[in-house]
Structure formats: structure tokens, C-alpha cells
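Here we start with a single chain on its own, the form predicted on its own, put down as C-alpha cells.
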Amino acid sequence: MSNYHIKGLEEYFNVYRKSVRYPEKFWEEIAEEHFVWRKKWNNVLSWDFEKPAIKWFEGAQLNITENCIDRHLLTNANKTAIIFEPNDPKEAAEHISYGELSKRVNAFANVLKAQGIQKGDRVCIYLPMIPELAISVLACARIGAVHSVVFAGFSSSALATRINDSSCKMVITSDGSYRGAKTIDLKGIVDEALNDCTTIESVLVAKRIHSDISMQEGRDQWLQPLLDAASTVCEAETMDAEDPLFILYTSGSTGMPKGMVHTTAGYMVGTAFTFKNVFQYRNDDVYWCTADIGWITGHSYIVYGPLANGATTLMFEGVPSYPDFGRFWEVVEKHKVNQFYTAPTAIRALAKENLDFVEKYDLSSLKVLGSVGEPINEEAWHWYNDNVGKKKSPIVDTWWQTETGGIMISPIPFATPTKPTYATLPLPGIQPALMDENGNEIKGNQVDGRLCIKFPWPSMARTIWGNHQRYKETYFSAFENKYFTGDGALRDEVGYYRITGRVDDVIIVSGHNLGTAPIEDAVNEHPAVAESAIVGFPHDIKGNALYGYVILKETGEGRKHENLRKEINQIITEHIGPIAKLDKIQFTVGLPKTRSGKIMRRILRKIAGKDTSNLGDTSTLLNPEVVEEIMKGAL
């Protein structure tokens, strides 16, 4: 057997030389004993980082959905796949079994046929966490379809955007969404969007909120009659190993977002086998992410990741404070789950009430706690650690990306020592190295530098849809023959990885990563304002918050400033969805610049989070005077 599922330290260790001494061979074990093939690879591997060009299991040929659905019914038709827990609590959960999944996917496919879609077309997905999504995401890739999901928060501009981007052929949507005590209208975003897109044909309409929406007459349709009707037989297209499953829009640190491509094969390989080692994932366990699938780990560690195993997988329809605080708590014991997947955000928050919220209910299903989205700080780990885990429970700390499609390292329970605040050793077959500003890789221990990985892992994304390019220069052209991964880490003396976050104008916000850019393109619309900056600066909650310096076209007192602040959160609610908006808008009447006219944004990040005893050297400013002025009026 090969070493699908780790159970200890040493073996950890061996597993991991061999995988970094022979990788080919250490993945191809894996391919070929946990997977349904129906063509077998001519080539494990043939990869090139300067072009960049990867491909894993060349020639393989293979649909996801046989290894996520089909080949669990044989022995386990009858376990349930995926518990839906609705927004309500009073709404009763909804168990699917692999027998159900597999006829409800079907006749979403046959659907898809019928309304002309085809292999290679893609398919905006804008649905809120209900069954539909996951079903309609593996629906897609039962066809060849590609899928692209469009998280429901974003605004009708940002979705207009994603649609363009890859020329959809179709919406799937609802009616509306619950999110809480509120109800999001959907439909009309999606009609607003589709003002500005030309290559939509068809508009799916699945029913939740029961509202009354406007359907257009020969592009949109409901979808559960188009369902009833169809045939629950569909035999799955076969791709090939390196065909394009999905595309996922990341935000950029520049304007456009970015339609990471992930292919079939790697990608399935690399998300089973984290999720079967990450979580120690054993046959009859239930397991719940609370991610949206719309981001990567919905589609990694909710859908594919769990379902190739044959897992079962939680789908969370509420938020946690809905009706209360214990909302999580009362689902795990409900559920009796026993894998915990969560973001730092979430638990700041809940570690903010009062703990009767937590401790009113039974927590000893847990077996395995996560964390993701960013690294996760020390006094949320305690709180985390000896409240909902009764420190029992290992937490896994996963530093993993869109881009990387699955996660890369982060501690092996029961296997890995934990340590707050590090994700501590990376996967098998993970390469990671520090490099230092010149190019240079830092050996040894007690160092830090910026993170990339030397050697390509299964799961990587392939390229930006439309936009090659653009791929290469970002992750390939900072450090010769390497993926930089945005991020500065560092490494302490036994060699664990702790995040430092972000290197670029990228600030992650409650787990959402959010391109500065495009926030300040959404400001400089208003027609009161100049310029604008914006920054991070650290949030008790949320981990970081956004700080805007905003030079005002006329300065003068007779401007109202609150209205201002209003209207120019409005505009990026507009543009980007209410994730980004600003908590603190700074009014001021420069920015501090270098000769060559660039934002030093360093200074503006210190200052919004009130660290002014060290500014650094502002030799190189045009301004230096600024940085009084902006101090003086910091928020």
C-alpha cells in the first residue's frame, strides 16, 4: 500500500523523503490505488517554470464525479454523502445519500445537455449554500463543463465581471438567499449584472426564498421542472488528466481578478489525499467545513476532497450568530460531527460572547479541529484549543492558496506537535523554500524570507483563464525556476513554517483576500475624491480591517464628511460587495509619495494601526510634511 493515510510522526517523516527524493513515483502510487482510471498516464509528470508549463498524469483519462459519486455505490449507496443544515434551525436537515447524489447530479446534467451545454463550455454558478450548488458543481463536471462559482456576496459589477472574463454560457442561480434574520435578492443581481453580458443564453432559477422575481421570457427558467422531467441515467464524459475542471476568481493585487484554472486529474489526486491525512478522516466520521463553496476550500474540503473519499459532508446554509451565538456548537452536537473546518474570523467572534454560547452544548464528537484563511493568532488558538476542542481535539493550522488547490502545509493530527500561531511542516510531495530579496534560497533554521515552493504538487492551478501571461508574471518571474507564493513566512528552529502574511497589496479580510487596487479604482469614482490609498491595519475580529486615505477634490469644511463616508462605502459595495468596505476613511490632503510617484504605503499601514514610534526612513519622499498632516488627523 502506499502511504495514502499518515497516523504518526516518523512515518510522517519517511513519507516525506520519499516523497521529495522521488516524487513521480510517490504520486503515481497514490494515483493508482485510491482512483478509478479509465485510461492509465503515459506520464506522470513533465514540468517547466520558466514557460510555466505543468502536467500531471498525461494521457490519463478519467471523470471526477465516477470517483467522488459512482464508485462509492456499490458499497455505500445507502450512506448519506451530504447533510444540508438550512439558515433556520427549525427547517429540518436534509440528508443525501451517495445513491441520491448520484441521481440528483445526473438529471442536473441531462438538464445541462438539454439546455446546450456542452464539454468545454463554462457555467456561472451564483447560488447560496444550498444543495443545488454542490450538485450543479458536480453536474458540470459529470459533462466536461467547466464551472465557474461566483461567491454569493459579490456584487452584480464583480459578477458581470467573472461572466465576461470567461465567456459563460449560462447562470445558475436562486431566487434569493437567507443569510441570518435577512433575505438577499439574488435574481435581481444576477438580471442587473447580465445588462452587461453578451454570452449568457440561458438563466437557471432554482426556488429558496419563494419571493416574486422577474423571469425573462426565453432565458430564464425554473429550474426544479426542467429536473422532474429529466432522466437520473447520464454517463460521464471522459476527460483527459489535464482538462479544465473549474476556474475560480481570486482577487488580484491589480484591477482584474484572476480565473485560476485548476485541471481534473492533479487536482482530484491533491485534494483527496489532504483531506484524507489533514483531517485523519476514518469511514463512518461526519465532517463539516463552514466555508462557502464559492471559495477554494468550499470547492477543495466540501465537495471534491470529501466526496472522493467517501465522506460525509456538512453544508451550512446560516452564519454563526444566527438565531445566536452557539449556532456551530448546536450543529456539532446535532450532527455529531467530528471534523471542524472554520476560519480565524469566526472564532474571534464567537470568542468575543459569552461562553454559556459554547459550553451549553456537547462538543465531545470532536475528534479534529481547523483553521483557514489566514494564520490564526495566539489567543484565538487558546480559545479555540481549551473551549470547543476541551484540548483534546489537535488544531490543524492550513496555509494553503486558491492557486495551490489544495492545502500545503499545515501539522498532521495526532501526529504533529501543534504550536499557536505556526502551520507548521509541510505535506508530502510539498517543497517549500525561504528566499531572501536577491533570489537567494535561506537554508537552515531561525530564518525568514518569502515563501515559495521549488517543485510542482499535483493541484496547482495551470494558468489564468485567457491570460497566460499574467499567470507567469505573478508566480513565476519574482524567483527563477520557482512558484512565489505572495506570502513571507518564517521558520523556526525545529524547521515548523509560521505565515506573516501578505507581501503584496493584497489584505485578508475575515478569510477573503481583497486586492487593494480595485477597492481604490471603486473610491476614485465618487466624484468628490482625488486619490485614495487603502490599508490594512489589525481588527480584533475580522484579523485585518481597511483603512482609506481619501484626498478630496475640494477640501473645505461646507462638505458633509459622514455623508461622504456613506456614499463612498456604497460605491464599493456597488463595485466589489460589501466585504470590502472601509471601517475608517481618513480625509487628508496628500498621500506620501517617492520621487518616482509611488504610494510608500508602509507609512500609511503604521499609522492606521497606530504604530508611529518607527516610521523607517522617509528620505525618498517628494512630501515628508504629509506624513505629519496625516498623523495628525489619523482615525
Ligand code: WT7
Contents of the next structure:
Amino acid sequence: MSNYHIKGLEEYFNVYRKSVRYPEKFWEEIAEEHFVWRKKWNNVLSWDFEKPAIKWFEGAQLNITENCIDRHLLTNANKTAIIFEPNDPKEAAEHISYGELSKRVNAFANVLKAQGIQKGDRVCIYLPMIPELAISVLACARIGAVHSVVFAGFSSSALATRINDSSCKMVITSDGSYRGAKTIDLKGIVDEALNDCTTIESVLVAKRIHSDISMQEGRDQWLQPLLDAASTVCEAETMDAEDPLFILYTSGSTGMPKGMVHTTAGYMVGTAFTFKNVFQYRNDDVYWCTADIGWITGHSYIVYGPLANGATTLMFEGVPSYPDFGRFWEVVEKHKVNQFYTAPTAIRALAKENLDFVEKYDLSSLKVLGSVGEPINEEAWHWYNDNVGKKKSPIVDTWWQTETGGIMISPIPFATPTKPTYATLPLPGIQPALMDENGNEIKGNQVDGRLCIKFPWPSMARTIWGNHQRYKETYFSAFENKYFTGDGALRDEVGYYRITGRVDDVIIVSGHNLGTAPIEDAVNEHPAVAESAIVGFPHDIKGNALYGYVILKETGEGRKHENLRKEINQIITEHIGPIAKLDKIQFTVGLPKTRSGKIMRRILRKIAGKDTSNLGDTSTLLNPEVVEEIMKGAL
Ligand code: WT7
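Just the form predicted on its own so far, so send over the form predicted together with the ligand.
What follows is the entire complex, opening with the chain shown before.
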């Protein structure tokens, strides 16, 4: 029996039991049978959650691009690796075969080398969802450069912060991007960011919108002529199992974004295994994940996981609403998509529109539907199941995180019976635990607590770039000897998990992870603002939206509140990006604080969510009178 591809519920339970009892043996067999190695490991796993230090497949050598590309060339050179579906449906889709992908990645890798990029150097990629994005990611991996993809919706200052944090040497960008009917001046954003960066030596610019941009002599170069001149042969760099593959930033509840570091071998094994099982990918299937490669979902389940399985993966440049709300379903019909993976926020937005948009298209190719990024509510789950899957395609509600690298809790379709709003069971190799506030594990079923993982898995992040101490504090200090996820969860009577949401100051808005502290820092930059507190409140489409309580320096009439609201959101857009804009801004004279000066967000959350029947214990407040005041002014 192969453990790699699980096909039934009984098989799942058998494999799961084995993976817990003999984790090293379990992962070793998978690594052995399904990948190409230049040198095998000396040791499958060494770990210490105290330090923390986690190493998988130590001593092994490999290159992930040989696993994602080269090895498929023998048998599958003509198979489509990537389907590129452009923003504008009138523009032709592009089919890139494994053979062509190999040449394009190699040429790009040679360009990087010619520009002085070496193994271990960090390269920032700030591109829209065009083929160059996937190709540049793979080109970095080919030569052992560490890619740091920054989602091309982030602002110049967010980009600069990320470039500086990991001292990137190069930025790869484009002249601009399409987003529905709009274009965005990406190169302008990069130029602005680079005013605050000192480590960037060169900028490569892909042409996408053919806009008239300025190129800085000695720094900026058009990408295409360099690619045209480059050789399409490039020997892959030999990488150690634990060499960093990439950095990807994610928001924390405080301070700077965290540059999560993923390493080579474990990440490859983990994403390949989970892709195969969660989507039940078969040889001729067309798989589509609607995420952007700027997020972990795109790294693991558009690029690495699918390509490591020799799959056909679709990259979509556009948005669900352009030219109309039928766009997703049009693409499904056009490319006969078999597995479709999207976010609850997209499902909720589409469910609000006329059903004709769905019914117009032939969706009979669909076999598996996926959801990721936040809890999927019951209504959205049913809409997805009834109208997209026609009750025939199982929904995999996949719970995981940037930090976990790959899917952790998810049904295996056609094996695990699904249950709306439940991510169901841990995948093989994943050992969840629910913890109470005193740090004890809660055993048994029908319980809820804080979700931890008690044993390492191959695709987990190994550190935070430049700040191992923060890695330790954030993930390994709340509960002894366990990885703490930051989420709350409950376990039902049969052992299914339902993720209930963040228990820290991270808010998930439209599936994007936003820390409150960086937003508050941005708001406080406004000259009229004295202090602020941001909380989340339930929102029909976004899941959560942001509510800001703002104390002004002067409460005088002088300034118009409406203007101030616009200005505050403008500052947020500049510092972080439009995704972090506040839906509601309430001006207030004070914030409820404990005697130690900590803002009591629990109360602010309740007021923002219009749930004020029971505010809980307010006896420890320094200024209880302010609560009444805030309730009166609530929006
Ligand atoms: C947080 C991680 C993993 C890729 C996208 C987000 C929430 C994610 C689910 C789900 C309930 C979910 C959690 C998690 N989350 N998937 N299926 N059900 N919640 O990655 O930005 O690192 O965010 O997203 O709160 O901790 P991320």
C-alpha cells in the first residue's frame, strides 16, 4: 500500500494512525518514493520545540525545480503545466507545457545569474498574476536564491518594509497590472518604495500593460530582451534540505510583518503530498486555485504542490467580477476545470449576485471544490455546494496558515464525509491538540479550546527572517512544547474540527490576515489623531470588516469628520494597502483601558459588532464611564 495517495476513509484512518505512531517512517517512505534527490538524508527528523529547532531530511540534497519541472520532461514534456487566463476574456489564454516551462525558467535563472544574483541572495518579486510571476519564483529556486514575493496590492511603504527587512538585492516587477477595468502603476509603486531602500542593485521589469513608465539608468532593465538573449539551459543549484527556499511575510498581532522562512525539502514533500490528497488530482485534470501567488496559497497550491505532481495548474490574472460576475464560471467551462479552490469571501460576494451568472455555464467538469482563508459560514457553504458543485462535488474546507506551509486539517474528498463549516480531520502527519487557558490539553470530543499542533510536520516554517526570538515567542511560548496557531477551534462528537477564528489581535478581512497594530500605527500618523484602536466586526461578504475608534487631539469643531475619515483611510492605503481600509471610523473621547493601560478590545469588539447585551466584566477598567460614551456614538 502506498501512503502517498489515500483513496478511502478506512485507508485514511490506517495511514493516519501510522503517521502518528511512526512519523519518521511515514514521511521517509513518501520522500523516498515520490521525489528525486541528489543525495538522500542522514536523518529524517530532529526537533526541539523549546529552542525551537526543526530539521527534516537533514543531509539530503536536491533542487525543488528538478522535482517540479525536469523529472516530468521525460514522459510529459508536452503536457500543459500552466494555463494562463488573462484579465480580459478577449485576450487569448496561454498554455505553457512542461517543456516550455523548463526553457523559460532556465532562461530566467540565467538572467538572474548574469545580474549577479547568487545562492542565498534575496530577490523581491512584485508582479501581477502573469506567467512571469510563477517563472521568476521557479527561476530563483533553480539557482538557490531566496524569493520574497510581495502581493502586488501592497503599497510602496509596505513593499519597502519587506524589501528592507530581508535586504533584497533585486526587485522583479512589471510596468503595470490589470485589475478588472482598471490598471495599476506597479512600476511607480516600486520607484517610490526604492527611495527608502538601499540594498536593491537592480530592477527587472516585465511588460504587461505597455504603459509609458520611467526607467532608472543603471538600475532598471526590461526583462524580455534579457530573456531573449539568455540560454535555455541552466544546471540546477544543489540545495541542502534545510536551505531556505523562500520568505513570505504575514501580519502579526504586533509590530513588523513576520518574514516566515520556508526551507526546501520538507516544504516540497509537504505541499506535494497534501495537494495530491486534498484535491485527488488525476493525470489529465485541470486544477485551478483562484488565489494570488503573493499569498501562501498561491506558493503552495498554484506553483509548488501542483507542479511537484506534474499537474496542470491554472493562473488567473483577473477578478471574479469582471467583465461580470460570471467570470469564474466562464473560466471553469472554458478550461474544463476539475478542481476549483477559492476563498469564502469570493463565494459570499458571488452568492449575492443573480444565479444566472452560474447557471449560464457548464460546470460539469468540476469534481472537487475547495475553500480556504477563513471559516466558511453555513450559508456560503450551501450556496457553493448547491449551485457550483450541484451537490456532486465534495467541498474541502482546508484549514492552514502561512506558517504551516501546507494544508493541515481538511477532508479528503470521496473519503471523509463533509460537514458544513467543519474542516473535519487532520491530514496524515498532523497532530492537533486543543488547549485550555491553563495550558492543559483538553481530551475527548465535544470540546473547544486553543488550537495547537504537538508534533512537527515537514512544511512548517523554520524561523522568522532575522528574528528567531520572535518565532519562539509567537508560536512556541504560549503552550509548552507545542506550536500555537493563534486560532480557536472546537472538536465535535466524532472528532471533526471546526475553526472558530483568531484568538489574538489578527483580523481576517476577505481572507487576508491583518494585524491591528500596524493599522493603528498608520492611523496615528495622521496629525489630528491622538490614539486609535482597531477591531473587527462581522461583515456579510468580507467575513470581518475593520472598525476604528479614534481619539482626536483636538475635539473642536474645526475639521469635518468626513474629511478626516477619508484622510485616515488614505494614510492606511499608503502604509499598508487598500485591503486594510476601515469600514467604520468612530471618533471618541477615550478608549476603555485596564489599570495597566491595556486597551480592552473585547469591549470594543462587542460594540462594533452591535452585541452589547453582555459586555462582560468591566470592573478592572480604569475609566468605565467611557464605555457608555462609546456605545452612544457607535456607528
Ligand atoms: C489564518 C491563516 C492558509 C492560506 C490562507 C490564509 C484562517 C485559514 C481557514 C479555514 C477557518 C481559516 C485561520 C488561520 N484560516 N483557513 N479553512 N477555516 N479559518 O493564510 O494569511 O496565514 O492566515 O487564516 O485563522 O490562522 P494566512
